[in-house]
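Here you get one chain, nothing else, as structure tokens; it is the form predicted on its own.
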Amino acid sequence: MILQCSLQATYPDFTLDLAFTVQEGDLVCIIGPSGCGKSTTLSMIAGLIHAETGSIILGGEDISQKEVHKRKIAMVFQDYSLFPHMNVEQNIAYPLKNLKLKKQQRVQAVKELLELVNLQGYEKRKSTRLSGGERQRVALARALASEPKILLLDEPLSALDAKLRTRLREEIRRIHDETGITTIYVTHDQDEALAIADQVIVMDQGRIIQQGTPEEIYRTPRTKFVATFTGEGTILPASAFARTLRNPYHLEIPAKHRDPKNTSLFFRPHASHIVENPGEVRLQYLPFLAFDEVRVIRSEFQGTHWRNSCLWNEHELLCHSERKPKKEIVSLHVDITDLSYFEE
């Protein structure tokens, strides 16, 4: 079912005012700085907090005034909120009682859910004897047991170490694909959102700044905030374009580059190419920017690439390269199709 939200509420620190749509079957991640309203938004959808005005339309029906248990929405909290006196089987089976299933049906449902989250054989284990990753899986299975129309996940991996987070985010995506349930996932980890989401919503101070696919958010950010929040990059005065443009084949320059006033330009580190040999051109068939007399001031190996911090006319340029630069003074070439512009 399609979910359409229009929510407004006022708080001491910010005013929440947002509208967005989640398509049926999508996994949507909401990201933004602490205190921007991410978790508040989930709580409103779940019915734990009521908006002052607005609507929550699920499958054509406004559920904003419905009681929590009548919304057919399940939520997994940051601390998982498992019942400590119950074992794994009992925790997962708890919501099934409300569905008025017979005992044998509940047993079968629990078995299928344990298989879904890869916890076969854990039925009788107490929740207090589970690792963080196992508790997260049980909480997810319990949420799915109620057969919700929407699944809400509020930073479910934040308490786990980095390696386990990576593995479990892949599991969450797999479970989503197998169940097809519409999911809204709040996270503070931008990489996590870009890795698993169908759509990403970037919030700041109670408002949506941009919504789009992970690739759109990363490659074509609409504002400087979105650009810098979702990853590293270089920000320069827009006048740098005319100063560094190379167009050897005199191709037509798109209109957005021709006279950008009161703006800054932006590009990602992977979009800039280090050139160490005089006369070498990395992007010879396309218009590109050539930053000459660039000084490499720091290089860090990050596994898949080298991260280079460079200095050009008192501006810092960030660049990724396959190997560590051998020379201190280099050139950087940037394809103009990789540039974004933001108003000052």
Second form
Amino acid sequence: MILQCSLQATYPDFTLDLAFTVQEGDLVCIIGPSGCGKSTTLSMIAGLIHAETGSIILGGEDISQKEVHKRKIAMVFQDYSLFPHMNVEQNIAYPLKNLKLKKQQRVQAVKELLELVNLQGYEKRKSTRLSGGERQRVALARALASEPKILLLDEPLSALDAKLRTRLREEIRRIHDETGITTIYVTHDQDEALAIADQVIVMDQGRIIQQGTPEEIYRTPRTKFVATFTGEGTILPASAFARTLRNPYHLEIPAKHRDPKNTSLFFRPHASHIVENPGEVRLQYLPFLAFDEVRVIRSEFQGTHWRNSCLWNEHELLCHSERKPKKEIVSLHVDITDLSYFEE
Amino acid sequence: MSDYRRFYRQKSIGPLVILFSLFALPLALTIQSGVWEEGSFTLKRIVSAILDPYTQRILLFTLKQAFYSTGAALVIGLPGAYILATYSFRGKKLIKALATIPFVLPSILVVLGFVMFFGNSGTLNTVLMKVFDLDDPPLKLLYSLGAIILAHTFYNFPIVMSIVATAWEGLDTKLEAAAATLGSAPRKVFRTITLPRLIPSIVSAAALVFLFCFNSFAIILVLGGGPQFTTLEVEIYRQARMMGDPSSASALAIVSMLINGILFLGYAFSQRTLTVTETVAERAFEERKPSPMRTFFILLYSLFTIIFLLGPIISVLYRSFSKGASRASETTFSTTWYRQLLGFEQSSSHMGSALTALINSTLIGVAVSILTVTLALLLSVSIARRKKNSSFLELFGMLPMMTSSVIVGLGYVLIARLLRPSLFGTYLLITLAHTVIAFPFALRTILPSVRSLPETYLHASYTLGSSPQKTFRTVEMPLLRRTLLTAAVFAFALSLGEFNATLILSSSRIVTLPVVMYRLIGSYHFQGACALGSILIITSGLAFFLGEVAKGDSV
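Show the form predicted in complex with its partner chain, please, the one above being the form predicted on its own.
Full complex below, order starting with the chain above.
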């Protein structure tokens, strides 16, 4: 079922105004800094708070006036909100009772759901005695038990430590793939979003800034905000393009590079290559930018690569390299296919 | 490092010895008197007390009235808890503040306020007669089971309201949201998610109210109006004072203590489960706006609470300034009762002792508050700075709470029989009995404040060259000044309004404010009682105000 949202609401501290579409079976991540309205958006879809105007169309039907419990949209809350007066089995069986399942079927369904989230045999555990990761899985199983049309996850991993987060996000993706349920996942962690999403929606101050596949968002951010929020990189005035362009085979330059509206250009740190000897020629047929007389200020070892902060004509450049640069003054080459532009 | 711990440990010895002799000794005397006959141990009295049909009837009635009163307090208090926890509206703060009135209002004042408000010539009847142009008072409530239950309800429903509302506000509303997203309609969410989590607080409130009603004394004594409506506590008083049979009274007291012990355990147990609640109480979702129906309901309930709680108090204040026949319509403004009270004007017998009563009560109150606060402070620092046995000591300090004040009084009656004290000696015994009664409250006020003082302050002071003694005087005491003042005012107010233990200890020559009030009520001299009551209201009001201030800026 396709979900089409158009939501507007005014709050004392910010205005929410956005529209987006989620395709059936997709896992969509909404990312943005805290206070950007991403959790509010989720609560609106669930029906926990109401938009002033707008519509939420799910499979052709506008559900924006429907009561929460009739929407069939399940939500996993940030702190999981397991019912403390019920054990694991009772928590998961809670929505099954609302579905009017018989006792026998309920027991079977709970068992299957616990298997799905890898918690076999946890039925009688107290929900208050579980670890963070276990709670998260039970909350997920409980949400799935309600046979929702859409599953909402509100920063489901933010309360867990880094190692567990990586494991559980794989787990969430696996469960999504096994159940095929349309999922909206809110997080402030861009790595998490890029790793598991089919589609990423970047939000800021109550608005959608960009929607696209993780690769599109990462490689061709449309604004400075998206570029810096989703990772590191170098921002230069767009005029640097003409000053550093090398086109050894005189190929045609795509029009976007010459668009006068562009004020800044941007590239990721691993898109730039360090050339230590001025005479060294890279096997490069396509046009590229060459920054000469670049001073390496600082190199940090990151395990898989070196992260080098450099200075070029008083601009800071960021560049990854496989080995630590031997020289202090080097050249940097960036393919023009790795460039993006902003109008700000 | 252990130097200062020893210093604080030694601090507890004095108060423990004094508390032990003030509380445990009279109690031991009571128990001994109940099980000791002609030099040998016997359970005969207790057994015969339990088997006696008369006692059984009393016990049954005590339980019955406590049961009905608790039920009524729940029925009236729970909707209030719902309103306070769910909606925010104007006047919510006022209602929350009013709900603390029963905690500081002396029981004799509750009785007086009740008679002045609900009585045949009380405010409610006067208003109804005027509005509907009636010749006779429409509500005839006094001196019946209904009156007892109504008075208990007035006294206790705010306790239910505030305990349950506090627990309710602490619930994580996200759980309700989660249940809704899982397909439960609002009613079902309440039944399956909210209510089960509220049960511990409801049980706790009910146990507390039941305990209060079971031990209720002044209300039964005055409003019961006869042997027909006698409870265990009133019977203990009757046996000890009127029948002059302290041994039978002691046997009844033991029965009462056993039942109290069971009730208290129930309360303590529900308290324990109460502490295992959710930590997150973030109101993530929009405040619910009440529908017009609900708004009307909230308004009605608020109005009802305000009238029910403030009506009796205002009636007492109003009556203390009126003179004339019993009908309010024929009365005029007058300060006669205050002039008689202060001895400026000649007055009849009971009113004549009012000034002496005021002076006595004030002196006793001051003595009690100094004694109580000193003991509670010493025990508090000792408990707070101790690593081992701190909860045992705390429990010991709280013990007097578990026995009713009538039984504390009975213990002192037995001491008085041994010592045969002079008039001054009897006042001294009254002061000591008040101290025992006020002590747990003072400890409960002071101990948390001492606990919240970081021990690093002490360490800093020692490293700067002060001895433990000097640190206690120059660092701890000044930091605790506000709490000590609050505790002192509380103890003073408690002593000033203390009726149960005082009455059982007093002969006709003993006069304190509540006792004179009781005698005035007994001789239907209500205006005089109201003048004395107004003085109690003002001190209680002060205690209440200071308590709120201290709550507002606690460390």
